[in-house]
Every structure is written in structure tokens, then in C-alpha cells.
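Next comes just one chain, in C-alpha cells: the form predicted on its own.
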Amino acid sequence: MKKLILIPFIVLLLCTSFAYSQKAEGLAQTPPMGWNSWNTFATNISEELVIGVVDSMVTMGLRDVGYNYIVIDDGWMMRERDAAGNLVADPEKFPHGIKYLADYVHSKGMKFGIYNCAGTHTCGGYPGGRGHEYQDALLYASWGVDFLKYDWCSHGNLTSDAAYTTMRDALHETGRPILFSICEWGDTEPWLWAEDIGHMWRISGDIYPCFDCEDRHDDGLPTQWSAWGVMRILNMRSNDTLRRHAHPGAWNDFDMMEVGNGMSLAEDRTHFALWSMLASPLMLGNDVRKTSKQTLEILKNKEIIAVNQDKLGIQAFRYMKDGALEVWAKPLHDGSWALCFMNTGSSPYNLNFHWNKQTIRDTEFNKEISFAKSIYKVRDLYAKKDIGTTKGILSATIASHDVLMVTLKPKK
């Protein structure tokens, strides 16, 4: 009688393990940062642009401030699958083939990624995962890959959840702990439902380098697909409904920056430093083989990424809206806070803010910093300086879509 008990237990409990999270434990216990080349280069990639780009990164020391993962996005496939169903790298793009890349990835210490879609074909064109997730999985794993991108075009009526979850579990069979990034867009909500199936996921369509423009539609893509500039991914999608859903392990995905590409160097710095602020991946999306020494400057800021990497990971906040000012505030691991004030408006603006007059209170979080009760050192980020403390006024002139960058420490 006992074992006619026992015996549907142990089932049960086979079963719950079974369906529980199989993602890899242990990644992405802050946000990833790396490169990836969709934002300038789309399909036209190939081995030796990769491996110029790996070699910038290092001798322009941006692996040694943690940009370290190295994805290659839509476009390194044939368009077909081979006769046994696998998928082939395009021998004109990438002649030694892709583990060839990933081993020389790995040799400069380096993580290397790759790109595939949920659906039939992938937004370019290409085979897409469907029906292959298994036999996909195992390949990436004999490459080497330690991160996937994982894209949402001709999905039909798969229902987005239960897609990804297929291919979280066929990762899993590998045993190769892979990085699972989730390209949906934000179409159903996948801060909901992510969290146990992958790493970080796309809380928006895709970015372009503009600051303030609105949806940009181009043609020969889907008809899903547009471009959203920097505001308009900030408005739409940085509320308290996402931030609660991010932590280590976890990270609304933000998509890859545009810094370098175009826009003004305030715009560069706002950019850089909202991501940063909302614990989004930090990846590159320029030609880092033609970095200027500006946005170098900018990219390589380690105490702006010291703020996006906090271990505490919450992601901030907008804590004042006033006219053409914003202040952001992101409470980080040791008690100190960052606050970004950013000018949205086409003209100077001339900045008072009086410390004592504030508390800052993330309820989300339960994290409080009140002024009138304590004082705390202010540093400029970008100026890489201490500028006071909050006993006094915070006066400055902020310049059209610049930020000043700060953050709070208690005074001993």
C-alpha cells in the first residue's frame, strides 16, 4: 500500500522538477554587455568584420570594462537548411565557419553569440527555428555559443510563451549554460512571462538612432516591424509595471545602443546613461572599428557602468517630471543612490535643484533617501568629479538633450 503511494509521489515530483525553469542558473547576474552587429551592419556581416571588431574591443580596452559577449545577428546563414536539416554558415561570409569564430572569440576572452528566430524564417529571410529547436540547440552548443538571440518574425500561430520555452528546454538538453535573450518586442507582455524562460527579453521594436522621432516603418521588412527612437522606447515601455519584473538574472531588454551612430553627443551621453540607470543590457550596436575618442569617452565611462552593473539590480525610476526636465533615480547595493537629470527640451536648461526640499521614495522597492535627515557627497559622472554635497543647491546648465549624471553617497 505504501509503495502504490510513494510511487505517484515520486512521479509528481519528477514531473514538478521537470517543468520548473531550465534556463542556465548563474548568468546574467547583471546585466550583458557586448556587441552586436545588427544596428549598422543587418545582414551584410561576415568573419573578417567580426574579428575586427573583436580586436577593437580589446585594444581600445572596451572587453576590459565588461563588454565581453560578441553576437552575430541576422544574415550568417545559407538560405537553406543542408540535406540532414542543420543549418549551414555562408561559406562566402564566414569561410572557416562559425566554431572557427567562436574558438578565436573565446581565445581573446570573449563570449561568443549568435542570432535565430522562433518562427518559420527569420526577419531577414533565413531558416528559421521552428521544428528545429532541438537539433538547432545542439549545433550552437558544438560551435561554442554561449549566448542566443532568439527573433520573433514569421512566428504564425505559435503562442510566444510556449515558443520559447521550447527552445529554453532544448538549451538546456545541451548541459552548455547559454544565455538566452528573448526578441519579441514587447507584442504580449513578456515581462510577465520571461522570467523563468530567459535571461533578458525586448520590451519594444527595434531602436534607431534618433532621440525624440516617432516609429520609423521601412520597406521590404515585416509589417509588424518598426524602429522606435530613444524617447519614444523610454515613454512607452519604462514604467513601475516593467522594473518590477527585473533583478539578477532577469533584465528588460532596453535593445541594443545607438550610441556612435549618429546622433549628437548630448544625445550619445542621455542615451548611454538612461540605459545605464534602467539596468538594460549595455550592448554596442556601432562600427566599434571606427569608434571616435568622444563616444570611446562615453562608452567606456566605468563609473556609468558601475551604476548599470550594480549588483542590487533594480532598475530606476522616473521620480520627477518637470517640463523639460526629468530627474531618474536608481537606488543602488550599498546605500548610495544615481540620479539622472536630463533635458528633453530644444533650449538650455538652467538646473536648481534644492536637496533639502526632496525624499526620494521608490515604493516599488521600499528604498527611501531623504535630504532634510542626512547628507550625502554628490559626484558627477561624466565630469568624473565631486561637485558637493546635498547641504546645498545642485546648479548647473544642462544643455538640449544632455543629462547631468550623478550619484549619492552618505557623508561620514
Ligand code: GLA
Second form
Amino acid sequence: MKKLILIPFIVLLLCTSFAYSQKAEGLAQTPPMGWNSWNTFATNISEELVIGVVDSMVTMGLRDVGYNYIVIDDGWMMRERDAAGNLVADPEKFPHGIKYLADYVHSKGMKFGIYNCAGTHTCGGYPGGRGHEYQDALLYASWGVDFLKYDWCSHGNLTSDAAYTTMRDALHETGRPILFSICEWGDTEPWLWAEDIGHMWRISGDIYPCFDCEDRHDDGLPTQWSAWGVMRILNMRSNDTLRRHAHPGAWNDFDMMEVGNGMSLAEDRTHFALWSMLASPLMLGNDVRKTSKQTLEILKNKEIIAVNQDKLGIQAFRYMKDGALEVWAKPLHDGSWALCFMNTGSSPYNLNFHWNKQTIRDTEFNKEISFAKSIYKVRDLYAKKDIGTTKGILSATIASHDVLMVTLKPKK
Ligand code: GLA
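Right, the form predicted on its own is done, so what does the form predicted in complex with this ligand look like?
Let's see the whole complex now, leading with the same chain.
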């Protein structure tokens, strides 16, 4: 009899704990910004490197324009868990342990992120999280981790939404707000299921510092890692079915950036402009300690960052494609718009854009801008100059692989 009375309570308890399992609320209200070790250093990471990067981010003013998550990617662990099943940081790479590093990052007013994988092993062959989710989450929380990037290698027969839900719940149990970054490469269309599980989700294979390469394995890159150029990522996934799922707290992740990693200056400018237009997380992927003045100028462009961080959180769409020219459009919270004119061709493009012939319609988010009806002030965000109004024609020469990125503000 006693048992029968207890049943409704047990059911209620289970329902309550289920209902309260959720991703950390209030995080990533704008696309997360920061630095990740992978693109430049792969598994060659260390405490010394990360501290150097953190210090440079502060002195170069990158922290102060918003890049505040410092994320160590694959390669931070020993090859085996300890006898109690805990992950162990590699003592040669991280002699003072991970908490020490997290404390250092926090002491600079920044946040600390770490990497693991939903499968049995990470992509670099280190111990994955499968079967240890709750134990690992507690360990991360005890170290002061603020961000977890969770990969998809060695996932065997796991189902993606279930596997990532388990880790989300484990993170929730710790009571520490931890941003959950899903890295399943778009394989099972995370934009359709990840909104309540993670704060951002990768949409493609791994980025490579090449503007329009299809795939590259000619530099010793292991073949299981696909390598996607900037244009390939843009064209594969940035379509209208995907953008409707991005909003504050939930972002399509176009991958860590390759700005400063060997593309031309024009291509770096374009890459940065696009990621900003697409409301992608802006994670630096270069060796920040050695950032050139020109690269820094791109990465610290406050007006472009403001487009990325716009609180409306709408991902840009391709408004027009005409030969080598593409025009991307992003509505902003105050009635302004950002437009990005991109020259994908190999020779300069002479732009003559007749404003009054254009009406830009975002049917997905029900926004429209018509230049026949109202006049807007045009500002060139890379030149940091006002360049007239939408009365007339926008004439410019855009170099190969370069952009002209502008904002349009209603003229009062
Ligand atoms: C995958 C991810 C990369 C990186 C590596 C680490 O390839 O997509 O971003 O985290 O694993 O091994």
C-alpha cells in the first residue's frame, strides 16, 4: 500500500527533474566571441601558449572589443582517464592544471572554455565523454569552465540529439552556467533539433584558410578531417532553411575564423564581413600573439562587430547574385540594415547599384526596405566613412575577393 502511495510522488519527481533539464539560460544572447586554439595549433597547446594569447588579447585590445571566451580545443588531456575515471590534463602541457589556467583567464575578466567529444574518443584520439557525461561535467564545473565545445568523432551508434541532450543535462546538473557549443559538423542538421540543447552548432566540416578551395588534403591533413574553404561553407549551408533557426541564444556556427592565417587581406576582410553578417560566433583562430597591424584592424572593426552583435540576432541572407557579385542583407534592431557587396571573381568588379530600383525583402523575418519610398544614409564600414545616401547610385570598384560592407540608416 505504502508503495502505491509513493508512485505518484516518484512520477512527479521524475517529471520535475525532466522539465528543469535545459541549457543554461541567458547565455549567448549575441553570437559568442573569443579565441580557440585549434585552427593554428591543433593539439600543440600548452599553458604557456594560452597565457601568452590571453595577455596579447588584453594588450591588443581584442578583449575590450568583445572577444572574451578563451577556448582550448583538442589535445589538453592525457591519453587515458585515471583510476577513478576522471579526465586528466596533460601535466607537461599544463603543469599547473586546468583550474589554474581558468583562474588566470578569469582574473583578466574573460571566460574559459574547454573541448571534448560525445563519442568514445575525441577526433585527436583522446578520451571522449561517452558514458562519463555527469562525471566530466562536474569536473569542468569544479575547474571554472564557462564554455564546452563538444565534438562528434567516434560516436558509433549514438543518436546526435540524444547524445547532446545527455551532456546538456549533465552540464545543467552542475548548477554552473556553461555555454554549450555543439560540433557535429551539420551531419544530422542540428539547426532542426539543437535549439533547446546548445547555444551554437557547427554547420560544416572544418574550415581551412582558403577562400574558394573545395577540399584539401595535400598538406598532410589526416583524410578523416574534411577541410572547407570560406566560400564552400558559405554556399553549402547558408540557405534560407537554415537561417530561420538562428536567434539570440542559438546560433549557426560557421566555424572558428581563419583571419590572419594566410589568405589575402581582401579575403580576410570578406571572411570577417561574412561571418559578421551571418551572425556566426566570432572565434579567432590565429596566433593572436603575432597578429599583424592589418589583421588587427580587421578583427577590431567595431562597426562590423556591432553588425554581428546586433541584438535582433537575424542571420543575413543572399539578396542578389549577379555574375561575380553577391549582395548579402541583414536587418538590424533599430530599423537599419547591413549590406555586404562581395566580388567572388578574379578581377575587379565595377559596381553601379541603382538604389531606387531595389526593394529588399526578408520574407522569413518579415522585414522590408524600399529605396523608392525612403532615403537611407550609407556608411562604408571598412573605410569608416559616410558615403552619401540611397538617393542615386552606389558606384565603387570592388577588388577581387573583396567586399564593400555598408550600413543603411534611415535619414531623419
Ligand atoms: C574536429 C572539429 C574541429 C576540432 C578537431 C579537434 O575536427 O570539427 O573543430 O575541434 O575536431 O580534434
